[in-house]
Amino acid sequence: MTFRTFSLGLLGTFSLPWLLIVVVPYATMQRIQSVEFNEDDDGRTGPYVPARPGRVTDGAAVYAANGCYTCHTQLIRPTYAGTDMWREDWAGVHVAADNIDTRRETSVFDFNGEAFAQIGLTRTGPDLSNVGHRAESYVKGTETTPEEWFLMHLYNPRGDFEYWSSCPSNGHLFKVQKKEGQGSGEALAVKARKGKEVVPTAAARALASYLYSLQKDDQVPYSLNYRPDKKRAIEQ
């Protein structure tokens, strides 16, 4: 073998999978078309567009900078590549109230409004693709906002609020500071120093917002539901 040879191999082994796994894909979120409701096939005619409330675009940059992606997925695979469709509240809701199961797999409209699809790394902890739901049914009978408990939980993993985390604390996206009076009326309902009270920072209630945004419950257009169980809605 040619030192030529060699590196070229050399190239071509390293280059197609770069090319593969970040090129065409990066290409590909940069080009992404409007995709349109069909009268036949889903019963309503119009655009899709993807229902993101919250604030995605700061909060997925504290997402990927805090490494979020390392231990979390927003991936819900394909039927055939394992079965993260029937995992409990995975892949969306049910039953919604218009009667439409909205459980699907992930589509490049799910990413909407940030720069980087943060499908994540590994699984060392439960996918967060609709995490957002799932936060509801946590705080469900309580005074406990939605975002306040992924405050809570990003400060304190494992507090006595919910279920244990093997989640690290977040707290250097708070601030303890001394408690003035009745206090400044920002702070957690977590413990803290006497005198003290943990106050959320910016990056903290973006976060935040942001985790509560992913909710993958909005109907998406039969050309974009790759369930193998789909229906046309003169179907059903």
Contents of the next structure:
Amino acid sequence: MTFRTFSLGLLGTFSLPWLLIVVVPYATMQRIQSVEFNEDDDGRTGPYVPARPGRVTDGAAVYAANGCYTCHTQLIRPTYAGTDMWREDWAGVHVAADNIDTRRETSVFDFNGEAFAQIGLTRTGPDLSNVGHRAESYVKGTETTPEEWFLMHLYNPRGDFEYWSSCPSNGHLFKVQKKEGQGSGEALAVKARKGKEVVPTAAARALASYLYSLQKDDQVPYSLNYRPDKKRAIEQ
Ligand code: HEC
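Provide the structure of the form predicted in complex with ligand HEC, given the form predicted alone shown above.
Below is the entire complex, every chain and molecule, led by the chain shown above.
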């Protein structure tokens, strides 16, 4: 074998996988076309605009900075690759009696507004694709709002014996300050040392709002509608 053949072989061996694994997917993801609803399948027309109220951009930055993605995924895998779609509460809401079923696979549009799609590294903790819905069910019938529940969870995941979680605490996102008079209106309803109160920082609030925004129940076009039964929206 000549040196030339060897060099060309080496170049081919590394450049082909690089092309297929890095360049082609990158180029495809840069050119995402908007998806349209159509009258026959969806009962409406116009482009699909992902709806997601909440502090998505700055909340995602706090989520990334604190390494939440190391233990939590945000990916309902395609059905050929796993059974996530059938996990109640992970993939969406499923109430058979009321004919409610919003379960679906994750699409590229779910990360709209985020600088990076944080699909996650491991599933040490539960998938958070629809954690906003779960928070709503945890606080049902109480005075606590879902955002407050997230703040309490972030401050002390083991503070509530009804819901004892092994998720690490993120106390650094909160300020423990001296309680003046009645206390600040922003203080969290958690136990604090005498004369002190726990107040969330702006980063904690952004993260709580981001977590609450994780609920995928907007109507997606039929062409994106990877639901178990894959019914046309118009028939539902
Ligand atoms: C070391 C791994 C680890 C890291 C890092 C981590 N978590 Fe968790 N988290 C868990 C585990 C495990 C659970 C489930 C605990 C249980 O049910 O007892 C959990 C549970 C949760 C829940 C409740 C989910 C539910 O359905 O009830 C939320 C919300 C959450 N984590 C948010 C976060 C956020 C936000 C961050 C980053 C600031 C984070 N976690 C970082 C491991 C982790």
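Fair warning: this is a prediction, and the values are worked out from it, not measured in the lab. Positions refer to the first chain, counted from 1.
S.K.: With respect to the change between these two forms, which of K194, Y80, G141, Q33 is the hinge point between rigid parts?
M.R.: Domain boundary, by the fit switch, is at Q33.
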